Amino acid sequence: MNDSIRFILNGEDVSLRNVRPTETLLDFLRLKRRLTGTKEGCAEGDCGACTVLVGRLIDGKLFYESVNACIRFIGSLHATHVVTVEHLAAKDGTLHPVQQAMVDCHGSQCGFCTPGFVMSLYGLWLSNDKPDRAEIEKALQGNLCRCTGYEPIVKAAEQVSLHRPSTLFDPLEKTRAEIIARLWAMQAETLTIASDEGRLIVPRSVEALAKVIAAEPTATIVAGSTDVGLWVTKQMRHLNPVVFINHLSELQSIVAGEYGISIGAGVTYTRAFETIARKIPAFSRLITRIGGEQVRNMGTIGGNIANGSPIGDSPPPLIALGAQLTLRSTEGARTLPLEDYFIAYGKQDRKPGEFVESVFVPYPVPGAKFAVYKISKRRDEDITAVLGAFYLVLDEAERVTDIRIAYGGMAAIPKRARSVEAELIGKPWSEATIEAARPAFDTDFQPLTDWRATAEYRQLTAKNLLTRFYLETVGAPAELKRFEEVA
């Protein structure tokens, strides 16, 4: 059946030929099935009332992940499993032991957001055996609640891991072999379903949809669709043709080879982080900042290059690194600096035809220093008003013989600060070099304002990064903290 979306929702085989190219799988379950414990918060990701989980295979293997219903399209669900709350309890009311620690907790009270937590502690509780108190928390990033103050929450989890159940009707651990058999029988060639309001295209293969963007090139690819999502949700923008990308597997591998990391297009924040935090450690601590555990379980490292936001975190960070990206056609492979793709705002160095297949990361070399802070309003789960990226290669006397600098939220592009970096090199490592190469951010910023921060405020903040990363690379903590009180 090469014009059905197939999936199983719960215990259900779901088969769909009229789908609209942007019809979202929350107004999916509450509109049509009426599954109405998945609820409508915010409609862009951030508060996790829509949790569900979403189990696909991964080499083979069946991970489920918790995702946000409200930006996750029914295009990209094709040879998955959707899971919602009403699956977790046993068909004789018995509830789940997430459930159920939330009730002995009180780890509800007006309950609208409960669903969504339940879910989001389900997902841990069937990945993480005893989760720390920092797991916990990072689980729960992506959900917001009004009255409990997350404790009673936490509790729930803390409890719900230390009383595991050795014995359980856990509807997803009992069924995970005929599952992973029936999402197999639904794999298919080539999709194309049309409707009265546009398209939706789902490739076989990378080779597919090099052919399908060849004939398609104003297409919109949608790997995690957690910012194209928004433009449905909140822009009300009509998409017509989508193709989806998130289930090829050419797209998903990540290598860590003897000089630096591939990372496939598809590759999410989640998929990413072991390997980063393994190999680039101050990489992986911007990645836990990134949305929540919802959006970093669909979001791709790959889509936040493609589509060129000046506010992207990830692509200081990587331009800082030197990282290669590869474009692939019809016509084959393009590699570039990654700093060259973005060329002005909405602007990138990408062909018609051409589509984001991989970028290359360079290891920092033996004795390299680098860092990345993000500025929010918020620590967790809010978009950067400021975000900067810092390598530095010093030689034996310590004078600079390579720095690298990228901000995020300081033009219409994520951009290097070629001036600053002019006035370091060559230079001593000293307190005297950063001061007088601050006035040189003038040169290459002119930060606008908007309702993150002022021009004024990112344009100092900007030059703060600096100072502060020159305090923190010569060891000086007593500087440190009375430059952070006074910034």
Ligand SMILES: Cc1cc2nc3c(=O)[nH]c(=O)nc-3n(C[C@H](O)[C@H](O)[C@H](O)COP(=O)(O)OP(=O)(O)OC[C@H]3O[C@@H](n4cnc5c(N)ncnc54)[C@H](O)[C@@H]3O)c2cc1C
Contents of the next structure:
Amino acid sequence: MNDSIRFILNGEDVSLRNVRPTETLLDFLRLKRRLTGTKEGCAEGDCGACTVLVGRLIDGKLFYESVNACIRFIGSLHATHVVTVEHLAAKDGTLHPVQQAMVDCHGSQCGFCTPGFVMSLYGLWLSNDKPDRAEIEKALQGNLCRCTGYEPIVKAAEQVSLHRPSTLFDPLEKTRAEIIARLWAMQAETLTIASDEGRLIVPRSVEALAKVIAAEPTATIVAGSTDVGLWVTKQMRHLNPVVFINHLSELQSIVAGEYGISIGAGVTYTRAFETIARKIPAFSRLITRIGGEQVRNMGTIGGNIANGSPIGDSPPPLIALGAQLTLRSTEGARTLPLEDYFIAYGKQDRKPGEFVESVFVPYPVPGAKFAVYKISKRRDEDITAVLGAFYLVLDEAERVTDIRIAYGGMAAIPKRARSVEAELIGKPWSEATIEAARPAFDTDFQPLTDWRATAEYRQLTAKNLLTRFYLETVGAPAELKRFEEVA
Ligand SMILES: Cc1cc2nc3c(=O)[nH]c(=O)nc-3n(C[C@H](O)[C@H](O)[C@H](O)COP(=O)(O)OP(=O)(O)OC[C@H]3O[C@@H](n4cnc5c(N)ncnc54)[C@H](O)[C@@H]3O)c2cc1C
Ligand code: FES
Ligand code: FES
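Structure of the form predicted in complex with this ligand, please, following the form predicted on its own?
Below is the whole assembly, all chains and molecules, this chain first.
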């Protein structure tokens, strides 16, 4: 059965032969299955009305994560368990504890957003026994409600966490072992699905992926589809063929080694979070500002790098930390400093047939200071106007022996502030040095004005972020400190 996408939808096995390369899960649910509990609000991953859970096997264990069905393609669902809001209530109509809590706490008014909130709360309930307020807010970052003001929904999340153990109440906990067996049985060789609108390919391994990309160098690679999804739903682009990689176990590894962290190109923000939080906490705090929970459950750092965007959030801190990128093709692997990957707007150092395999992030050396600041109009779920990342090493006399400063939103690519760095290196780490270095930003960057910020705002903000970093390193009040000093 190498010509069908197979997955479990609620309780039922689904096998699809005629799938468009970019057919979305939301369209499939609503138009083909009439599962209209899952709503369409924005069709771009912003509002959460389309939230469903997708369960997948990682190292033999089954994980359920909330995702945006509107930007999730059917081709990425092979051997997964898709759970919609219709699956929650018992057959006799008894509501699931998550639904009941929303009723009890008056968490719904017009009701349009409610199924999405229920599914996000359900995802939280499955993964966290007793979430605190911050964890609840983080889980709900990707859900918008125009009516309730959120407080009743947060109360519902608090109330439902009292319903334990979850096996007593939960359809997914009861069927876990059976679902794992069914998903195992769906593992397949490389799948190629042809439809009237083109082909989609689900390679079996990284080796198979390399062969597919060698044969189809213009194919669109899709990891989490949190960028590519919008090309389809907003720009109406026709993509053919499309190659899905988010299931490849070789790209899923995240290893904290002796010298740094190696992150596979298929590792989502959510899965990267814990390891990065343990080793480089300032970087992990940035991750909580990328998209909402659903976007972090799908989006990958590999995709954030590969797309070459000048406002992708992870490249500047990775460049400041001295990250190395590994690309693979049928010819083998090659590794380069991440900063060299970005050549010009829309142009990266990626040859035909190559794909991103992993990124290696060295640990800061003992005593180094590292910070990353994201400036956007909203705190949650907003795209960067300016992002600055700073890595600093001082000697015993408090002179700068190593400094890497990288910015997003300031140029056509994520870029180092080389002239500013040159002004700082070898100098005492002092206010006078910082003041003297600030004009060098005008040499490094000539930012654009767009709807996120004016050129003047960007330039001034970039300078001020350096001053902020300086102030934090020399003794700003503890509650303002964002930088990490490595012990
Ligand atoms: C609501 C919303 C909020 C967002 N907020 C943020 C934000 O705050 N900050 C931010 O930086 N981004 C944000 N994004 C953008 C997006 O989530 C990120 O860029 C994400 O990291 C992309 O990863 P992905 O796996 O989804 O990539 P995909 O969409 O699957 O792919 C992105 C690009 O990379 C290519 N690609 C992917 N993987 C590989 C690979 N291994 N090798 C070669 N090419 C590859 C694809 O062909 C495509 O060109 C947001 C997106 C949405 C929808
Ligand atoms: S419809 Fe708004 S996030 Fe999917
Ligand atoms: S209840 Fe109306 S949008 Fe949330």
